[in-house]
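Take a look at this single chain, the form predicted on its own, given in structure tokens.
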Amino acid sequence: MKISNGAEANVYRSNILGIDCVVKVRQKKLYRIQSLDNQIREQRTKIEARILALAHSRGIAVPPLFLVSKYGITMGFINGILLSKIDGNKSVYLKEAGILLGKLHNNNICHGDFTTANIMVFENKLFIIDFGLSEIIESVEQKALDILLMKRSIGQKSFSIFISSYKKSSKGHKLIIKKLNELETRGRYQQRSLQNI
């Protein structure tokens, strides 16, 4: 059963040997040369699977990885609700989200789309999902972009809770937040500075 139709991949719910699963399949891009498209889809699938496995091995809450095919990933189904869909006070969840992003960055994992729409809440525990744009990279700027994306998905008061928690969890938070301030002064990233947080 299809549960999501994304720009990069379609996501299906399935059941393998009695275990609820999610199967993510990267779709063909007709505007690309077929051989190049196949190469890109295969490479991105391998990278995403590797990052899921690494994050899970480091104790970071992500869906467990079960199978990897040429263009698809089968992982555990998290029967929760997206953080973006939760009404009311999200303070506790935002604190945990800051800790989780800090753990990712400590392992040089940049999510690439770290927003409340890619955080699942299940039994009051958070799981990070959708690593389709993620990278294993030491880049301070890429880590700052993860924070900027979260900032833009929540309000300033909520962001203060998130970033306070992130700073306690991230080993390199000073350099990353400094880079975030720089990004926000550039053209398309221009927003209020974080110097006072």
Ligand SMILES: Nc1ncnc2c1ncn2[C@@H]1O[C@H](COP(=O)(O)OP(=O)(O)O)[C@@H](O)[C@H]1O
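Positions refer to the first chain, counted from 1. Between two forms, the rigid core is the largest collection of C-alphas that superpose within 1.5 Å. Keep in mind that this is a model prediction, so the values were computed, not measured. What changes on going to the form predicted together with this ligand:
Relative to the superposed rigid core, S69 undergoes a CA displacement smaller than 2 Å between the two forms.
Core-superposed comparison between the two forms: the CA of V140 stays below a 2 Å shift. Once both forms are fitted on their rigid core, the CA atom of L149 lies less than 2 Å apart between the two forms.
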Contents of the next structure:
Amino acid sequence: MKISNGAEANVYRSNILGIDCVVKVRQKKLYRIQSLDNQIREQRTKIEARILALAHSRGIAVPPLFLVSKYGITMGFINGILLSKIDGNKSVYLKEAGILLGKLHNNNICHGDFTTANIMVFENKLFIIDFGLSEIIESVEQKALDILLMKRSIGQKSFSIFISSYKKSSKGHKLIIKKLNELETRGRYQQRSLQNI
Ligand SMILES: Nc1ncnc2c1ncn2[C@@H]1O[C@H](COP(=O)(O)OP(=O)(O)O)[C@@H](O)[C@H]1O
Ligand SMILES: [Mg+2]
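Please supply the coordinates for the form predicted together with this ligand, as a counterpart to the form predicted on its own shown previously.
All chains and molecules follow, beginning with the one already shown.
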């Protein structure tokens, strides 16, 4: 049964030997040159699987990895809801999200698409998903970009809850937040409305 038809991948729910799984398959993109498309899909699949395994081994809540093929990943099904879809008070979840991002960064895992649409909530516990754009890299800038994306996907009040718990769990938070401030004042990452350009 298909559960998501994303821009990049199709996600199917499946059951293997009695275990609830999802299979995430990266689809062909016809607008890309085929050989390049194959490379991109293979690389993103590989990195996603690698990071699921690494994060899991470091005690960070991600779906368990079961199988990897060239363009497909089979992982545990999280019977939850996306944080982006939750109405009402999200303070506890935002706090937890800050702790989780700090843990990822302490392990030099930069998510690359860290928004509330890539965080699932199951029984009040958070799971991070969608590591296809992630990198294992000791980069203050990449870490700051993770925070910036989250900042732009939530309101100011939510962000202040998120960032104060991030500070508590991220070892390099001082330099990372300094970089965040730099990025925000630097033209490249400034949020502008098209009409103002
Ligand atoms: N392990 C999982 N358990 C349950 N649902 C999942 C799982 N992984 C992905 N999904 C669902 O599939 C959607 C798309 O998956 P995601 O990895 O975010 O890919 P993309 O956003 O690149 O299409 C998610 O928003 C979520 O609803
Ligand atoms: Mg996603």
